[in-house]
Partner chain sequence: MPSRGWGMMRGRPKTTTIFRSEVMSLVQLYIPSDVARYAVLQLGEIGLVQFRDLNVEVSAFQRSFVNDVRRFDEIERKLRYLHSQLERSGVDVYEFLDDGFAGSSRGPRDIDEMEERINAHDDRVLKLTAAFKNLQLKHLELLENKYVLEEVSSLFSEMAGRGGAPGAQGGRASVATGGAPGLDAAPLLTRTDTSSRRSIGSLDAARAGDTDFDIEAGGVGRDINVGFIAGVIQRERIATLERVLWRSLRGNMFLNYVDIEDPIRDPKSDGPVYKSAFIVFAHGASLRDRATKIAESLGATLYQVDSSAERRQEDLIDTMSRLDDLQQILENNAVARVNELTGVAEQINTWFTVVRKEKAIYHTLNLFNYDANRNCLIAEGWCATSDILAIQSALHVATENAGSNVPTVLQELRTTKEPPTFVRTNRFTDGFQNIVDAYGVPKAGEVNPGLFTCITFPFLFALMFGDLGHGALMTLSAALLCAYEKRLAWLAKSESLRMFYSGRYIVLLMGVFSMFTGLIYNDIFSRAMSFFPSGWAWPADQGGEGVTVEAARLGGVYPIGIDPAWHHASNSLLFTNSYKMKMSIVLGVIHMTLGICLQVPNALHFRKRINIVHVFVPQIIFLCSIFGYLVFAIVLKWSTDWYARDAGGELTHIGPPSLLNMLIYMFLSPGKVSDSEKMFRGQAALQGFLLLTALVCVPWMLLVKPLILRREHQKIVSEGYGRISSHVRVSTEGEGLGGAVIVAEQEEMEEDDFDFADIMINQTIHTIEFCLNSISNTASYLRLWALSLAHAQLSEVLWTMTFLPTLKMSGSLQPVAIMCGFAVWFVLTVGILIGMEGLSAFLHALRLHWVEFNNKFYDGTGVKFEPFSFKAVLDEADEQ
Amino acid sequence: MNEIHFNVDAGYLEGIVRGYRDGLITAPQYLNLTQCETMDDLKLQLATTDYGSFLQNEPSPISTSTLAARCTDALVAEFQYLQQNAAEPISRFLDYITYGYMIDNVVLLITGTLHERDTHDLLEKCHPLGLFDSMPALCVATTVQDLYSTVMVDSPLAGYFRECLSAEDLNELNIEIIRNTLYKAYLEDFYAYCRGLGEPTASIMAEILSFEADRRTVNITINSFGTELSKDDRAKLYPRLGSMYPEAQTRLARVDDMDQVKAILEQYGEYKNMIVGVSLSASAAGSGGGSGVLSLEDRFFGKEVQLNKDSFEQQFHCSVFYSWLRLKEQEIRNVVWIAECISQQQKDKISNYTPIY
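That sequence in the form predicted on its own, only its own chain, can you share it?
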């Protein structure tokens, strides 16, 4: 997008999202949160943050699940305000951000349909940012084939399904393979779209999405150990972008254990320091997996936070909208982690969150 004309359509929203960024919980506020003894204390401390108005009517004592839901409500309200006031190309960019949540929601409904659960109940568990107009129609489907046909006609994800999956695949493939197949197509499409927006959005989003592709490549590799997924099928799930594409991906597709993964990561400067002193076996757990030991996923979260903070160092680009949302999500994970430690009286682990500012 031409920087000279950026402010005409997006200057107001960029100012809004930078204001949202300034409302993120700071280090002193986190310190106050970690010193809380009860959930009521935590709720009182959060009253001074952007979550205050969403928590004020909740009865005490508040549960961690309710806390997470109200914090997510705050995120959704702010994001939807951006959507409601956005014009092209910002509106299209924001739509792309929601596609990742749509994939999770559709996969949840597929799982429910396969297990003959009431999909109307599952609809309440869907992420609000991943809802689309025809989603209630998916709940009418009684078979996976019906659901596939509905998605193909009425869903923004139709292109990804058409490109990657057939109706038979939904019955035969593991649900996580379906999720990763769709997310691969989405990530590649989003990357190509961002490249077409011009500088500086193209270069900033390329770095962020390349990192996301690398993270997914490593996690897919580690999570496939001990499963029936073949090495050839593993390679098909890797996004075709990122610093690990194609050489490291080719090698990761052939590894059999954590030590081999570590040996490959050590050859990449940005990941060599990241794996020092971490537990690869807890890679998918996050927050040390509750063990107090840093996992690779914790380091990935830290790297993601830094990339998204760096996004705000430049002006006149779309990337700040994506970066704010990812930082807000990390903040919610931090708050929920602190709340869980308080409710379970695990105060020795309460500082195992990923700081932002």
Given for the second form:
Amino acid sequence: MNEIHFNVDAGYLEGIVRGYRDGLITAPQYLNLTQCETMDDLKLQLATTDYGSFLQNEPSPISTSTLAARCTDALVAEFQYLQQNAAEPISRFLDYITYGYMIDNVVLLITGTLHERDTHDLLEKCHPLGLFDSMPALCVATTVQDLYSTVMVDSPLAGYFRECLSAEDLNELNIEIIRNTLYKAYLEDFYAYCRGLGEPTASIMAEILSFEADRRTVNITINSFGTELSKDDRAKLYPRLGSMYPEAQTRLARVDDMDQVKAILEQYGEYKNMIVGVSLSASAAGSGGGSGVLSLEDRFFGKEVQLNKDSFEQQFHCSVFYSWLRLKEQEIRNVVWIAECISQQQKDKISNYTPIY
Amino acid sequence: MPSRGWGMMRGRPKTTTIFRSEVMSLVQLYIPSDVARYAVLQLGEIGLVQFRDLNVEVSAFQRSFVNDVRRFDEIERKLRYLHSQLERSGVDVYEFLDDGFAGSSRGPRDIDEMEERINAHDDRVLKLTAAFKNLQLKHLELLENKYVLEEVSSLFSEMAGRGGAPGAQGGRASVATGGAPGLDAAPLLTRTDTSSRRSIGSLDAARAGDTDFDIEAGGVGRDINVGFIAGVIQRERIATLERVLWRSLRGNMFLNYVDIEDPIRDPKSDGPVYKSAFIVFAHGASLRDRATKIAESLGATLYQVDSSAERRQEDLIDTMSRLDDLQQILENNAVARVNELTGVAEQINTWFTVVRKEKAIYHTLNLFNYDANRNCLIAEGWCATSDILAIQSALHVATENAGSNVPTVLQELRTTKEPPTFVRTNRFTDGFQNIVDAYGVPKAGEVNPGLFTCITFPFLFALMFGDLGHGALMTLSAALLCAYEKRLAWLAKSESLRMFYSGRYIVLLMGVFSMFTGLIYNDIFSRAMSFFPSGWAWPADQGGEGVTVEAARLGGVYPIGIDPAWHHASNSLLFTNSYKMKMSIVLGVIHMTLGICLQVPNALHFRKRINIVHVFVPQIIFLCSIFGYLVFAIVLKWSTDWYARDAGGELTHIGPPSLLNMLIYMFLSPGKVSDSEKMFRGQAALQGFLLLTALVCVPWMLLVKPLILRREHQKIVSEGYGRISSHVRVSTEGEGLGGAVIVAEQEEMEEDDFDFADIMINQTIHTIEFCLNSISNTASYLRLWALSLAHAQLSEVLWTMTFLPTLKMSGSLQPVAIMCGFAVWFVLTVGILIGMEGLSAFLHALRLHWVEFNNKFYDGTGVKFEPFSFKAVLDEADEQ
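Moving on from the form predicted on its own, please list the structure of the form predicted in complex with the partner chain.
Next comes the full complex, this chain leading.
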């Protein structure tokens, strides 16, 4: 029944977002991008894409960081246009999407403050989609309790933060725990919210979020090797959803090395193919290893792109907004990767991006 | 069989008509490298050549002139920057265009000079703007400082004013207690009362001479425990600031703020920003540090404010004087900036034009090939054959401009490529051609329906819009647009009016034709016109309510159009409906016949005799034997006096027959006509014969053409000529060119695959479509009647509902009522009858052309000729 009324409020936005999707860089365009010799060539090539108008007023020797910033500007401008035109329930859904960025920003600020970085520099590094009013004040908080009662309490993340209050003082480990606990709570909440939106949003988002949860589970496991994190604590950080919940998670909570992780993953059809040929030892750090060999992280990205592309195959649901944003983010990562390769003269790794269309 | 008609056209006189598109030539240009820029510049000015991309496989940044393109991109960026600065500082841009420079004769040196000047301007403006921004920031700082000082002072005085008055002689304690109610939100002060009050008191005693609030403020400031910070923050952030401070200091603070009335100009965004000055009292240095940190992170600017009143006063005076100085410098800077920008404003339009042209030149040069020695560039492009002379003379001028003595060589290539379609239009035909192009661009050499559309379109429109008054209004407005078209050219820039403006000649003709049909329908704003004596006379005795009177027939016939006596006759609808319905059928059949006949020139042009004999002939026979006969019957019925009496006073005819029944029974009972319906002798036999011919035409259309094609094909195959995979080499005619490299290009012709099944299916579909369409299309022309009826009725209703009642009124209010009634009637007439009804009639006329007319003969599968011209480039840039 949702479908009948969907277009009343969201038809326009869905049209817009599908148009945005069609603006994504396609395979032949990527091919052109990878053939560029200099950053100027790249800029010339990007002039024909949706980023063109954001780049055209930049003076010519353009740096990778400017490029990334302008691309993010383009993304933000499009997302904000959606937000401004959204009505319930899309507006709420879009708000939910921004919470993920808020978590990243909060953690960024806390870490920065811990290392005594300049607040204004930190604020500039924050993702513009994850800003909230009282966020800058995070830099004065020194304890978790403080964080909560000063700043977080009236941010949208307040509800997620309650579970973190047990941590006493702020150190690297605790911050990681806070990040993961927040994200876990966020994912679970988002999942529940999408459930409430009814079909077909619920099932499509369930698939995407389950995958997200699984990915986090694996990443948390891999990243916790060799740290002080106890196995019980590790289990607490796993999001309580996804195809690995609960049985694989209980087993993952006990493993000690990569091979065991691999053994567990092999029992899942969708991940079995993914880990074939992955040098797991190199993938712990995340960013791609040698040329040609894709890390587990890259495979996850590839899978995510696939899921998000699939969500465009159905109509009358909110997931397209989430999927478009994810795809666009991936695209920006790709462009930045290509730009980095060009500016650092590492052409052999240039094709290690994740193609979308 | 591929069409080779194109090559054969060449021998014919090169006429330029709208009937067919221009004869096109594929030309190759050998341009010496040093002339190339000039040559393209000239060609861009005349805009007659459409260049082909000879480097399709080369990506954009690997082409030869990409660096030049980039150079002009960079200059354009600087110009855009300058333009944005012009807008910011409100300097008007001159519309002036330096034709000498923007025209065709500038050389690379002029360009370099221009670039230098732009760079110099850009540099200076950048520096000035940076300095200006710097000064503005300082100014902003001072301004905010001033506001903070003022606000803090007034805050203090307010606090003291509330709490101080009663305690003036009662010692400090009363100030404290009195102060409390005024500071509801200040637990800090109330709480510190007991602990720190005494010390304040003692300090105050030492400064007995001071006024109240000074003591209060001074006391707070000098107390080591209670200090304050003051600053300015954006107004919408103040609530957040307060909340966060309250939480993180656990309520041990007191914040007060005042909105700064005037917006402060923010140098970053250049827009007005509303800000508030605030002051925070906090207890202890560490808390104050915290508050400072929070405030700063939230984007507040903090200012040192001294706690003593005199010092504040001094600061204020100092700030004011510095502000004045700075204001002076700022103004000087602004003047310098405006001067600089005024210099830019005079030229920027020309520069923009030149840069866009130059960029277009290099984009075009990127389409060209270098020859082997890289001495000259080879270009290929399409142009109208009749324009070659003009192109050659342009190239000649270019060579002269470049000061070179190596001429540019132009030669025609023979090709089997389908040329782009170039229909030369003028102001008048342009609009009509657009209507046709919207359906499909004519194939090269195909009959262009645009020629006929020029008259049939407004005519069919007018049949649906027949009203002399409405037509006159429409004509008037369109005529104004046409008369002042140069002055009103700005209309074309507005998106909603552009359609109306570009179609002004269409509207003009539509209006004129509507006046004509209005005259025929005898309608002016739904009223009748009696220019001539009527052919009927109403009896002088009016009868009475509900009595039917009959008009008596006089001798004459009304000379033009419908007799005004029909207006308001109770059977007028019956009469006009029957008249308009028949008229629609007659005109529709004529229109469709014209469409079918246009197949003949097409077939002649493409040398396809088979299309005349086995497509056109059966089609025209089919249509004429059924609907042509209907038209004949209509005319016959019109021209017969069905109530004529012979000498004996007997009716000579039985009565008017129903044509609808006639047509139906022509199919149902062929060869028979009932006596009551009979129109003329031999009708039954004729109808039977016509039906038979129509039926014969169906298999003729269906089978003959495919069978003939198959026979021809089999003949070719049996003679051993089949399936030559033919590559035709593009060859050049001028052989005597030493060193010139001929671009050898192999054109793959589409394979001569003969598939009988395909052709048969196609033919079946076409035949069925034609037969069904001849019926449905004829019926479709009835929309002419339907819309005309709707229009007439609507305008009648509007007249009787809005204006007529006011005319029938009596009393002193009548003039006012007439005025109002007229206003309403006129607005609705223009809005609904002319605007909306006009659009709907336009739409239906469009449909009749696209569907009913064009599908009889028109392929519309051509590609539009888009020559490289600066005008198009600049127009496109303007639209962005």
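Residue numbers count along the first chain shown, from 1. Here the rigid core means the biggest group of C-alpha atoms that line up within 1.5 Å when the two forms are laid on top of each other. Owing to the predicted nature of the structure, the values given are computational and were not obtained by experimental measurement.
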Inset, instruction - Could you check whether the CA atom of P128 moves 2 Å or more between the two forms, using the rigid core for the fit? - result: no
Inset, instruction - Compare the position of the CA of R117 between the two forms after a rigid core fit and state whether the shift reaches 2 Å. - result: yes
